[in-house]
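Take a look at this one chain, the form predicted on its own, written out in structure tokens.
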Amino acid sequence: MKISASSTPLTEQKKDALILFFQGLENTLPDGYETLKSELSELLEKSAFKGEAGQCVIFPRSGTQLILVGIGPEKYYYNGLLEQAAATAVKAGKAAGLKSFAVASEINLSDTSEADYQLLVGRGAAWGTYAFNTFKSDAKKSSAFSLTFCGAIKDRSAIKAAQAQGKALLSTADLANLPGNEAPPAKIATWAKKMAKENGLTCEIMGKAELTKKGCGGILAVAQGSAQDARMIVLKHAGTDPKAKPIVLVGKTVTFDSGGISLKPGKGMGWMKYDKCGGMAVLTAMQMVARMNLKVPVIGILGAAENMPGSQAIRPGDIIKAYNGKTVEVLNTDAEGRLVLMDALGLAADMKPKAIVDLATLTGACIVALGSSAAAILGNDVKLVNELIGSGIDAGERLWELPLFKDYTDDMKSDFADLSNLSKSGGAGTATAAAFLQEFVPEDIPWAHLDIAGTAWLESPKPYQAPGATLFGARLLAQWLAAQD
């Protein structure tokens, strides 16, 4: 989607549709559109539209149509609803055959800045054009769509950021939605290398031989039962300050998770292609960083492996050694993500970073605790955790902090190795998993873990998106990284 700005007022635009946001029955148009506001009031008197979150209606009229979309009552509002509303409006317009859209350059909405509004709406509109139809034999070629912000605009940097971030989301979405047979570790590595070249990033791929030489026993153990070899993918954005320490993003990229010998139930296993979504968020964030040309150096690491119950698969009771030398007793082969991440975190620590942030669809316990409304965040540095929570609020991706008590670390101790990959008590699954990961990050490096198990994927359709990957985490990471510049 092409996102642009125009000084011509909204009501004078010759576009297919105007998008108008409603907080309940209150329109959010800025001052100066009294005639349009009066027209909207008359339309609402004859309509069932109440401005609820996700509610959308198209009013045909001569020339330019009106798309009214709700963000819900003020007391329930958060920034994510505005981005979802923009996606909903464009998705509905697309279904109606509309291609060009216009919105006001500012919004009458408390607690949302003009820059955040433009970023959220632009990025959401781009996301609204997306459809995963790679395997649909009757799929039609996608049309060209456009969104224009209309009226006086002092600073267009947010609109430029929306264009860059929207392109990154759309670029990665198909890869994120591919099933395991179409997106094995090798293919993801090839995709990442091509993307890096196109965006001015450097890319290093470590295969089985390199990982064996480095002693990355965790990711290699996970891949043992699969015909697909593991890959460790390292992407680097140099930034412009050669003396600055890099920020490292780590993403769990399990291309399909059968559970290994600790086999998952058959029902619903097909959606375990989603277990690569942490890595997909990192891939997207790295593109955003490159397209926005941020000054801060950023490194993205994806640990890509497939977890299968083949004849060479790791067994419950096996003991493996991580990159940093610690030994781990495998009590459950379905707790494989942390084995991949322990090596990736060790490699990240070697880079002497300013901070490390990892993202993973790590625990079902996170879904039990938070559902799909927020991701869990845990870490060893209060400042970093609070910064990420704040960036999540601005970006519309909510995080909720859980504790990292020493009790949880103690619960991960093994009788036969340094650690086990499953807690002894079986409780506090999200926190004990994070406590395990903490053992692979030096205490002097700020680190945060995002468990995105409940937010990374939609299993049923929403007005703003069909079922599939949400790329949760990329938006808040881009927001946070831009603030580090």
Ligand code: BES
Contents of the next structure:
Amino acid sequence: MKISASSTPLTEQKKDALILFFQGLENTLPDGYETLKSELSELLEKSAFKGEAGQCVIFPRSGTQLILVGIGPEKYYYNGLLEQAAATAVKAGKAAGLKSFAVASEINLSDTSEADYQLLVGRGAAWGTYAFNTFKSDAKKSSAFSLTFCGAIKDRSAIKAAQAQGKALLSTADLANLPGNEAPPAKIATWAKKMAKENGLTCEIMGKAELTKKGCGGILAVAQGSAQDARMIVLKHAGTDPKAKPIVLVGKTVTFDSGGISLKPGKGMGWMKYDKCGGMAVLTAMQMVARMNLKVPVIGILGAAENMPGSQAIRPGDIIKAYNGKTVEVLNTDAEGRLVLMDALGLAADMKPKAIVDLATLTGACIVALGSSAAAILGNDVKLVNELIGSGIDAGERLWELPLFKDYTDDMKSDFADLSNLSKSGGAGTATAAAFLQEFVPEDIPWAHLDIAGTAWLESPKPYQAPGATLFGARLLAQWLAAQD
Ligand code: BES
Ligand code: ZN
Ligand code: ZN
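Form predicted in complex with this ligand structure, per the form predicted on its own context:
Now the complete complex, all chains and molecules, led by this one.
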């Protein structure tokens, strides 16, 4: 995979295909290129292509083919559609046997900066080459791919970032798509260690003995019904200033969520191999941070455990103790993500961070509220929440804020312990889960929680991606962390 820049104009490139983005029937090519523009208008007269989001056609031509891809009309536009369009074009081109692609170095779009355009298109194109083939006996080796931004380019940093981020996404995708039997906590830890070594991060792993010594009663309780032991994985990117406070990213990494004794229904349970996707987004973001050489120190914590109903499993009614000393009555063993996160957040708070951001496929209620169109964000700090929402807009990953009213905290009180892992009222599932997490973060540390239950994986094929992990969250974290530099 190679993403690069060339000052040779688009029309003089000897590549397999040119990719052209259309906002409805509006060509988004920058000024100039008048001959190409009139060729395209002629082609469009005879075509059913309307430039709708996800629509893609390849016009054969002697030499370089033309791939037209839609981002839809302006009123529905957001940056994610541009990244998806780039992925769609490359996916379609690759299926047609094309390997080298060219795009213009600029785009005529009012709300997208030149740097964001290059990052979104470069990263999307890389994503479009991805296929999860690990278990396909007849899989072909993935072929070489190149994308060239053509024309005048003042600053190549966005193109370099696209290459770095694309590589991080592709490498983690193969791990994120592994099923529960192939990716137990120990395997995630080994993968993280290797990735850390290759990218200049440090990596510490805590196993059962150390977690017991530390009093991490939540993650241990979740893992006790499984034959697979838990791991707490801590990755560190030092940054350049040893005195700077780190930003800590925390990811729920439940390698399979059966629900435990509060067993989930059979239908759709297989998708719970993706209950590790909070951790997968954090792993990806850590690799992006390392590859981009950011100055800001960043720590990633993955709480990895498998939630199974074995004979040693926690029972509804059991009372456990978190790392920060609070006691929790487990009224539903399927609300396990918050038990893993309560310890991880406690450990994060000890690191005296500038901010903590956690990501988790935490509640089905989040899917009821927002579907797969946006992730929910809740937090204790308006500035942090707004910054993350803004980075999400730029990075094409939409966040929508839900409130953290005191009522939700009250709803999580237990009659027998400090807290219950299940709300009394049964309402506001996403917000009550966040209110529970808030009890493990000291008030003076800015903290935000992203519930990615609806956005972490795709269940049906889309033009830009086959079913599987999306790694939602990594892109916006990279955008936000780069803005801290
Ligand atoms: N991992 C699930 C949440 C989930 C469900 C994510 C479906 C994506 C798709 C989580 O551990 C869970 O089971 N949550 C329960 C909590 C409830 C028992 C309070 C839920 O949402 O039903
Ligand atoms: Zn669960
Ligand atoms: Zn879960």
